[in-house]
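Quick heads-up: it's one chain on its own, the form predicted alone, in structure tokens.
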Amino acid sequence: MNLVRRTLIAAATLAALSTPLASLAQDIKPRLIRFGYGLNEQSNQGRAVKLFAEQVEKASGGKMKVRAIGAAALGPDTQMQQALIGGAQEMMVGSTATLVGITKEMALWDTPFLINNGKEADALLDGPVGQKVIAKLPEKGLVGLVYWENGFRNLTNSKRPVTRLEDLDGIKLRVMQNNVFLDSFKTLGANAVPLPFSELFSALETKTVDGQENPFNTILSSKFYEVQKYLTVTNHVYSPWIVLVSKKWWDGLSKDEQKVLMDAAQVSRDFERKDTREEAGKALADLKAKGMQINELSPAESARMRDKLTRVNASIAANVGMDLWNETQAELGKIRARK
């Protein structure tokens, strides 16, 4: 019986011990963070999450670790974004453009020469205008912490200078995945073809389109002057990209693990467009040493577009609303009476 009854009572101290310490096991498991994004590693984009890691990782102690993985191996940002909804991944990084599908607004930033030059785009985006667009995402699953810095977009193509508007006429363009960019192109006289970003370096290889349209390093970082010959700055868009979390995920960490992801991103906006300006200006000219053929688009031929243009950007504000159309539009107007 006292044997018995000795075992009973380790047992039962074994159990008392055993909590605790089960519970100070999890307690210390630090929460993981599944980080998308769909550039390589050596990018301006790869650079900025592996600093926002550091960051959260720094700021919490170690119990919030991302995980980066970049390369689209989660996928594309359609993909991905559809993941954060229904809570399979935590966080990414990628076009406002492939988020117009989920929340209208976003075709704001997709408007054609909207934007003039990087001081433009920061106050519009972190001002009362961009936290507009931000706040019309939880409704949809998501929420957006700050926006980044994809840049200006200029075009590559395989067939011949694009000096003018007739130069477009039917070269196969690959386009993001959006109505807007697709309406914009068409209307410019080229053959539109949207295609996930992550499939573009094998089309453009195989000559499946003759061309394609994103910042200057982007087109560096890519690749894509082994298998494009001429550039044509035309800065026709300014792109932004938007770092993104599952809200349901969101949803379920205490303001502190909130506060330490929302002051990691904003940390980490800083350094990407800093990173993201200072590295488009040497990327043209490494362009220029690689082969590429480099054209600047006059004033008078951007004219031309823009105006050509007009039909779709009176399609974006009706798509987008008119009040946040014309709010966007007077909150330009203060900004660049600022300078």
Second form
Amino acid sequence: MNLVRRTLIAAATLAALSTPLASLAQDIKPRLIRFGYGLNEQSNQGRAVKLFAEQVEKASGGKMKVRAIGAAALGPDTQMQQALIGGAQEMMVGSTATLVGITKEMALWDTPFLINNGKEADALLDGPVGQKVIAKLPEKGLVGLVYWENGFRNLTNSKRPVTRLEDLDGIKLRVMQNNVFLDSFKTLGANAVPLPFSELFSALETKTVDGQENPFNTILSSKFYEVQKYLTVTNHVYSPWIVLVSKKWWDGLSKDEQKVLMDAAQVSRDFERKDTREEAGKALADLKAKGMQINELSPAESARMRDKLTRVNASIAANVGMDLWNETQAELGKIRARK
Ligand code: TK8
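Switch over from the form predicted alone to the form predicted together with D-xylonic acid, please.
Now the full complex is given, and it begins with the chain already shown.
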């Protein structure tokens, strides 16, 4: 046998072998899901990702495996979103506010004082309005599974207690990379600076910025109390998180695999919201114990802030579309009328 012939035979044998081998390998090798998130492992976000991973592994009989990668080790929200769209990463959880550049309807959740409590949040996010916003994602290369609770945002800074709007004058305040937040805090008189969350702690530590706004849970789990003295209870907006999947990857899954992910996402959502609310309920006392000086706004100042902040509403409505805006208001009316 000459060399060419021998090589041909070897190639043919390999080709014959490779088909069954490949499908066998797929049966044995679990599907690996890289699931990125921004907060620490020891946070409401980290705990819920862990639970999601356990659920997926259990429900798939070990055929699907979630590798949870926290603390923005895969990059800030915006970078992970692009990785999902390109198919280089399978899953993430992050803020809806950083998604607005991709899906403008997400800006609905940036509306100051839109949602007053957990009951309203659950009904609005899990109801037709929340689902309508989620349905805008696939055309952008993303699949949204569920919303988790980030929570009501509150203000911290290292300069002075904020008891009146004027106290914000000249305070360099980090905001999320999102125009509504930028405009809102400029309107309040702060010097608003957009920064990814992953850079926030060190920006506060080095005094590149004086303050920031986030839910109590995050102020606690990200140890902002180490670099921020003053906390003002403002509850100026309810922030959701959203669990996202790469559509490119999702489309290659079987219906059963998709169901495993969706079911686990729903279990994680219920767990996460309960966990977050429990933690938020005692976080203020914890933050006080850590040395933060905490104040509430007087009703008059609170009303002034609300009045200024809600001036961005008209532009949000125009951005997300009047139909969605009106439907949201109608839905909230219905939710509030329910006992
Ligand atoms: C975490 C962020 C965070 C958000 C922020 O990646 O950026 O301030 O509240 O939760 O999504």
